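The chain that follows stands alone, in the form predicted alone, written as C-alpha cells.
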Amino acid sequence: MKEIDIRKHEVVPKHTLLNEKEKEELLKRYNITLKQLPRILASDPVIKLLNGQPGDVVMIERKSLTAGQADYFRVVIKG
C-alpha cells in the first residue's frame, strides 16, 4: 500500500526546518531563547517527515484572512 503524504492535505499548513543561521537570527530578532518558543512534539507527523530533532526550529506558515499569510514558529522537543 502507498504511503500518503500529509503535508499534500490542503488543511496542512506548510512547515519548514529553519537551518542554524535562521534560527539565530530569529531568536536575535524577538531576543528570545529557544525555551520560550512553543513546542512541538518530534513524534508530530509532519515533524517526523521532515526528520526534526530536538533543538530544531519549524516554521509553520498558516493562511490568514486578514494578513495573507501568518508565520508560526516551534522548537521540536521529544516525545
The other form holds:
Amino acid sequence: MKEIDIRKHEVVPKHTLLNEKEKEELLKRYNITLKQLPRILASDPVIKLLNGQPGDVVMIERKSLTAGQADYFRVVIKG
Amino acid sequence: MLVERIEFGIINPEMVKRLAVAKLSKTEIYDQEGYPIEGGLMDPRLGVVDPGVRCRTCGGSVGECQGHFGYLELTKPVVHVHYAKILFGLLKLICRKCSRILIDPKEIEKIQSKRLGLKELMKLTRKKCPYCNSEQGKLKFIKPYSFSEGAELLSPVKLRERLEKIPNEDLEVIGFKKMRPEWLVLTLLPIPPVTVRPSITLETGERSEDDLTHKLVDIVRINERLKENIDLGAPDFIIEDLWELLQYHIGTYFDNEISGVPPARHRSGRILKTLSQRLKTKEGRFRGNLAGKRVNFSARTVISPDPMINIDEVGVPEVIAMELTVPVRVSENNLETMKKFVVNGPDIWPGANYVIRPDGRRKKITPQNKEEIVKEITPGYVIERHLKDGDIALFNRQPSLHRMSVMAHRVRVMPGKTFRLNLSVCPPYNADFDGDEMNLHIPQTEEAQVEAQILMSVQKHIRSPRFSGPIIGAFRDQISGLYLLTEGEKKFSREEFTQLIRAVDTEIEIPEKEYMTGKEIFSIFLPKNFSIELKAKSGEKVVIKNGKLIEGPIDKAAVGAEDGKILDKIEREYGAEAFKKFLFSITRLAIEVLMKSGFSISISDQDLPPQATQEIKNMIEGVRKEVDQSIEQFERGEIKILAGRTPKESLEHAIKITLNQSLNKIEEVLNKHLKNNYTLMMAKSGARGSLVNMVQTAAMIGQETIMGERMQRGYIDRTFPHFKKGDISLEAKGFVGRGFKSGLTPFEFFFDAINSRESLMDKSLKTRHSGYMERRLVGALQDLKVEYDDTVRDSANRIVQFVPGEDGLDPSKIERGGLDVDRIADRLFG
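Same protein, different state: after the form predicted alone, show the form predicted in complex with its partner chain.
Next comes the full complex, and the chain you just saw is listed first.
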C-alpha cells in the first residue's frame, strides 16, 4: 500500500518545530515555562513524522474562519 | 497553620489512636444528673457544643474548639462496607495459603512500572501459587460484606490474617504504597467529635441526640455485649450472631443505603442519616454546603412589571429595603446624614439596623437605644444603613443559563411587596409575570459595588454574545403601540400629539404644527443624524434619514428584542446611555399610544367572510382529492418513487408536500380576507402570535404528527377501531380539516391531544438535557480566565489559547462575523 503523508491532507494544519532560539523567544514572550504550554504527545502522527522529541515546541498554523490564520504552540511530551 | 500537602489513603489504626484524645467504651452517655460520662459517647474531652462550657482537651469554648476524635476498640474486627469490593479483588489476587501474589515473578518484572488495575492483574494470575504451589480455592463475595471460600465462611479475623501476610514488594505490584491492606478491615473505630454530631436541647429540657450518636450508641453497646459474651465463654453461635450484628451496625454507620441490608431506623421509624448520607446528593455536604451556599444580604419575591422605571432600575419593596443593609463608614463629611439614619432606627425607612464600633463590636439598633447610639457616633464608625434609591443590587432569575441572568440594577424603593422591573429586561432574564420570583443580592463593599456596576450593569449587557445584537428591546405591547403609531399615515391633532410627547418627556419642545403624523412623532425620539434602511417584518421597506422616519412601519424587526435593527445601530453608534434613553422613550410612547387609542382583541377577529370560508372549504376538498389520487396511484403501483425512499415513503412525502402547500395557500386566503384587526396586527408586527395561530383558529389545524410522521399508532394497522385496517386516507391518519373556532370532532380532538402531549414531553426532555449539558460545560470551563497579556489560562496558569477564541474578537460586538474597522474609523474621524 502506498504510504500517505498526512501532512499533505487539507484538514491537517501546518506543523513546524521551533528551533532553540524561537522556543526561548516564545517562552519569554508569554513569561512562561515549558510546562505551561498546551501539550501534544510524541506519539502524535504528525509529531512522529517531524521526529519531534519531548521538550520540543511545535508551531501549528491553523486556518481560522474569523481570524484568517491562528498560530498555536504545543510542547511535545512523552507518550 | 499552613497546609503543605494533603495525602489521601486508608487510615492506619495507629493513626486512629494517635489522633484520638479518649478511648471510649461506656454504653451510657449521661449520668443521673445529666452530665456527660467520661468514656461515654459525649465525653467532655471530645469538644464542646453547649455555650458556657470549656473543652476539657484544649480549653476552647464553642466556636474556638472544633472538637477532637475519640476511638473505640472493636472486640472483633469488621469489614468496612465501602472497601468490601476492593478486599474481594485483593483476596482473589493472593495465594490462599502463603499470601503471595499469584503472578509469576518473571511476569511481575515485565509489568513492574505499568500500574495495572486489579482487573488487569487478575488476568495474569495462575491457578496454582507460583511460590508454594498450593491449589487455590474458589472465593465468593456475599454482598454486602461477607466472603466465603468453598463452603466455609471467611471471618474478618481470617481476612486480616491473610492480608497481614502479604509482603510489601507484592503490594507495590498491586498498587499499595505506604498502605497496608489489613487496614481495610477495621479494628479500631474513630469516634467523631461531638461538634460533628451536636445534641439539641428541646424546650422541654429533653435532650435529642444526633443520628450519628444514636448509631454510635448501638455500635458501642453491641461491642460491649460481644466482649462480655466472649469473656463468659458463651457458645459460638451467640458470638457469631453478635459479631454479625456489630458488622451490621458499623456497616450502616458508614452507609445506610446498602442494597440488601435493611436501613437502620430511628425509634420513630425514620431512616437514620449516617455518614454517606451526609455527603451524597445535591443536598449533601459537597453539592449543598461547599459547592453552593446560602448567602446573606439577599432577598427573593414575586416580580411585577413597571414601565415607569428605567431598564437599569429595580423596584424594591420597602419591607425588604428595611431588612437589607449597606455598610457605610462614618466620616466627618457624612456624619450628620449617618446620624439621621440611626435616629430613624430599624423601623423607619431610611434608617439603619446595626452600628459597628471602631473596635469591631457590632451593636443592634433598637428604638430604645437609638438615642444613646446617635450620641456616641464619631468618624470611624460603620453604619449598616437601609437600602435606598441608587444603591447597586444584583438581580437574578433562575435558571441562570447565561451571563445576562445576573445583572446589576439600581435600587428604587417602592411601596408594595413585589420586585418591579422594566418590561424590556424580561427577555434577558426570560421572565414573565405569571408568578415568577427573582433574587436580589446587595454587594457589601465599595469594591464589590463598583465592580458590579462596571462589569454587570444592565447597560453592559444590552448586546448578547450569542448573536451580537441587542437582547434588550421592545416587545409585546411596546411593539403593538409603535406599530399602531407609525403604520400608514395617521394624523394626530395638536392636542393629541402634545399629550403623547409630554407623556414621554417634559423637556422636549412641542413642534409648532397643526397636525403631526405618527411617523413624525416617533422621529422626535430618534438621534438627530440617525439614518438606516431595513426591511420590516412584513417585507415593507423602512427608511430613516437624518433622524426622520420617512417610510415603513416600526415593528419587531426595527425595535424588537433580539431583532431590532434600529436598536442595534443606536447602541453601536451612540452608546448604551443613548440606547437606554431611546428605549425608555419609545416604551413610554408606545404605552401612551395604546392608552389613547385603545387596544383589544375578540373572537370575531377570526371571522371570515362567507366567500373565504367557501374558498377554504374548496381548498381542503381539493387537498383531499389530490391525496386520494396519490393513494390510488400508490395502490396501482404508479407512484413516482423518490431516490432513497420506498414507495410507501414516497407516498408519505408526496402527501406532506401537498399538505404544506395547502397551508400556505390558506394563509394567503386569510391574508386577503381578514379585516385589518388587532389580532392580525399583533401577528404582523411581531408583538404576539403568528399567522399560523390564526390559520389554526379560523381555518384548519392541518396534519397532526407524531415524530414528524402522520398519526399511525393506536390499534393494529389503524389509529381508531372505526377505520378500516390499513386505511391511509387523510382522516384515518390524523388530518384535521377544521379550525379551533368551528370546533373539532372528538377524534380530531384526540389526535390534537396526542400531538400536544408529544410537544410537551419533547420540551421538558429538551430543557433537562440542555440543563445538564450546561452544568458539565460550566464544570469544564469555570476557571478559565483571560489574562492581561490576552492569553486564556486555566487555574494552574497553563495557556489554553494564545488569543481568546483564536481571533480575539468580542462576539457581542462583531458585525457580520468580524469588525469593520474602516467603517468605525469613518464614523469616528471622517
